[in-house]
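Presented as structure tokens, the chain that follows is alone, the form predicted alone.
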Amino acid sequence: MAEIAGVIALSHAPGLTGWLDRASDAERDNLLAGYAEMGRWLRALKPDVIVGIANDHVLNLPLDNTPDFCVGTAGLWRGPAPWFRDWLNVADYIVAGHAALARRLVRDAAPRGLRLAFRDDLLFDDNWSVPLHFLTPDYDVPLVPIHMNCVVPPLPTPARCYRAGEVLADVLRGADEAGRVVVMATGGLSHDPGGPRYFQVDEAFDRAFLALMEEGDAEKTLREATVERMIAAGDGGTTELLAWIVALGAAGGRPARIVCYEPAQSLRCGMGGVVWDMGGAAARAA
């Protein structure tokens, strides 16, 4: 049987990696700190495979028929995609996947009521090419990518996505491939691309939000952390935080640990990250 081992959820903005030199110096220093000390987190974890859950950017999922998730198969994982290369600055990469445990979340995760399209030629943007370059730089953790729909409407409800993230745990703990697994939700904080926002940051949405995954109430996060209340901080982006509800149901919701926050106007995004020690003991479900 398995063991969730950790779990995680961080911003991917580009900025961090594209541009990171228009940040202040103490913004550049503290995100530099908090992701460095992530990285060591999930590394001294020693996962066999991460499970990670993130917004698809529209790049892969189509626009008419968009599935709320959608499992990557493949074996084998290259990134980033080529459109992506300069805009990143991110080197050229390659990461092994789990077909094994993919095909397992798709095939039980269906009769408790999760029905998970998959594919076996997704692309990677920032979603995975920044927490990866970070996290696991030498590329050594295989990945199970789940890529989901944060953008196109109708969304999934933050109920749904916390769902999920319980299913996703009671599938990964049943699996006999996985061993040790650490589920990563990637996306996030507030951030507006393109839209009449985008030079701003909500740093009161962001706090508050943090101060949810730092409480681990999952009815009261249901409750406050509505879609409607994400948009309301940055149309188009925020929203990419109902991964991070999905890692709030994987870990069985648990306060968070809140490791960084910056909320960073030159990045175009509120930027930070929170894990979940699984040692303790579980709060009341949603």
Contents of the next structure:
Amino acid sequence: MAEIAGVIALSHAPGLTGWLDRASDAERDNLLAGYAEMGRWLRALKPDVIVGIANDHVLNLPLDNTPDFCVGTAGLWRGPAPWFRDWLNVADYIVAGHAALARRLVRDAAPRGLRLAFRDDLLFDDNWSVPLHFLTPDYDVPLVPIHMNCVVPPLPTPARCYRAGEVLADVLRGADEAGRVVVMATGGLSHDPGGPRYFQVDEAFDRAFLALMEEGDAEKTLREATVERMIAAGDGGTTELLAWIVALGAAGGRPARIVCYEPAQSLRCGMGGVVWDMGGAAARAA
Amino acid sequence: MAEIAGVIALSHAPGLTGWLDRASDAERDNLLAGYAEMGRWLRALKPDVIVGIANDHVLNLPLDNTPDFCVGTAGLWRGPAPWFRDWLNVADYIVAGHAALARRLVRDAAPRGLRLAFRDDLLFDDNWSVPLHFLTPDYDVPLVPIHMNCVVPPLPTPARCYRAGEVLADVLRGADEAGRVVVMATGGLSHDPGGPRYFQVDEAFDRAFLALMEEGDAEKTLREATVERMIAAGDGGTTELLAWIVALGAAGGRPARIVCYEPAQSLRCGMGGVVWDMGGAAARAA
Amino acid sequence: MGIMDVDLTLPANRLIFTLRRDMALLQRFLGDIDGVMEEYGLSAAERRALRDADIRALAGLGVHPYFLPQVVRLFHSGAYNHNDSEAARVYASQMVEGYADGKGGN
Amino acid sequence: MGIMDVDLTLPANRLIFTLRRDMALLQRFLGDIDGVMEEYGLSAAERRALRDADIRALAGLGVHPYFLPQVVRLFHSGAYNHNDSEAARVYASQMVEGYADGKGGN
Ligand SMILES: [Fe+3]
Ligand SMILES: [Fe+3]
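Take the protein just shown as the form predicted alone and give its structure as the form predicted in complex with the partner chain.
Let us now look at the entire complex, which starts with that chain.
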């Protein structure tokens, strides 16, 4: 049996590694401090594996057969994909996968009504490259990546994403292979890659969304954090917050703690992160 | 604007073309008469296109990324696939597709919440080869095939299938490309390929399901025709009736007329068909 | 065992899926079963079961039920597949309880 | 135009999707744009828009919004992609209202 030691959700926008020197001093200092804190929080939990969930950015999931969720079953992952190297400005890295756990997720989620597509050849872009750079710079925690569809219509509804998080947590708790797990959602907050507001951030939306995470009222979140509102806050990218809804479901809907937030126009994205302390054996020991 | 001239649902089991001489005289006579009647009904509607929906039989939709529904976008289809030739015992055939309409379905279903995967290289087995052999033996009505997942867990729920039928009908009615459309579901009734009841048929279940079609009470159908009951009536194949639920949705939930039924153990499948007269211009002219 | 017990990630499922689509692979498989099974990464248990057309064992490993009669047809003709055909009888002898005692089939 | 207006069946979407995954195709594309567009079945309108990096026209045809900044990066460097980089300014000049008048970007 396994334990969900913690759940985290954080932005992954490429400016954080690609052109952070162009941010204001306040943005840079606040974000570097926040991401460092999230890294300490995560490493203190001593996870055996990170189960990640993030937007695929239409990089792997084909447009002619887009699944809602796709688990990576490889035993080893390399990043970033060549096309993203100069953009992301991170060193090439290798991180272990966890094939047995990934296959378990596919098998055990199905009877619970959650389809997980699977493949062993996912390419990584900012979705994992940016968070791992800050959170596990030694790439020493195995990763089971779940790429999800946040931007190819029709999108999975927030309710479906929340339920997916519940199912994942349920399956993980019953997985002998898992050990101590951190569930990590990446993406968001407001941004509009490909739209007319590419250079804008919707700070009011972001703060309202973060307040919902902090409040920990799942029903209210599903009522208010609609796809329509996300799109209104930035069409091309804000729906990455659906991954945060998965995380909220995995955390059982409990309140999150906001670690940092910056409406970083310089990075073309509302940037920040929240953590859910799960209050298990891990937290008690820490 | 297009018209849904009629909706039909009928069995496609391969024994009907492959070893019908092994059926009893009564089975053979009743089924041949029924399939002939359905063919006359369909051809009298003078459809410009058949939009078909049927189980994929794990032939095209990959196990690592199984969509609920996948539309064939080719302009021309050839059947049956080589592996199925000796089994089905039908002559090779060519039937036109309708690429523009297929692409329209993909585009216009998405904002209505229905994802349709798409591809132009679907292989055909009994799903189309058996019904077309009897209904349009000259293969002179273009076909837009929609292969659906009826047997790879998790299955689309009956409610989702009904809704898919409603969406398809809605999109078709707004499609300039469509003209006069017949929606044709194929599959079922009770059978258990791959299970211990391969040689059995569940007549009581079949008759109850047909009665639901005849009654035309959509809510009752969704309440009673559950996946669990279908599986209990024959694990490996009975859930092909989910395609009939799509047809029921496309028919707006109205009552169907039962054309024929035989609990044909000799064909290892409950065999039959129903039609929905849509009462449009087509019916009035007939 | 039924459709809800399938192991979608099982290499044997990917192989059997592909065998029915790719006639060149099918020919190669029929000429070199072990080589193709190796290529598709089947486990020892999967290889043994598929080589022996042991469809009951394949079912236990998580092969999709729909594939089971088709596995029989890999090794016996699929033509004229009525209930007393060789392929149907081979299926019944493994999957239908009581058939081996002369009670199954029809 | 936004993610809900994408035409998933558009050949240009399949090409741009693949260009970011397959570096050999990307090299071939950069050396022979017309040949590769032909190979992927792009319409005349798609070809014109992609050849000219006319991302506003591509958006109108149903190209996925997420691809638009990446199309700019096909023709301009993607490195150090800050808001005053050449790629960002090319994007802004086409997609951000008022930018051409010196008001957009930042
Ligand atoms: Fe992103
Ligand atoms: Fe079937």
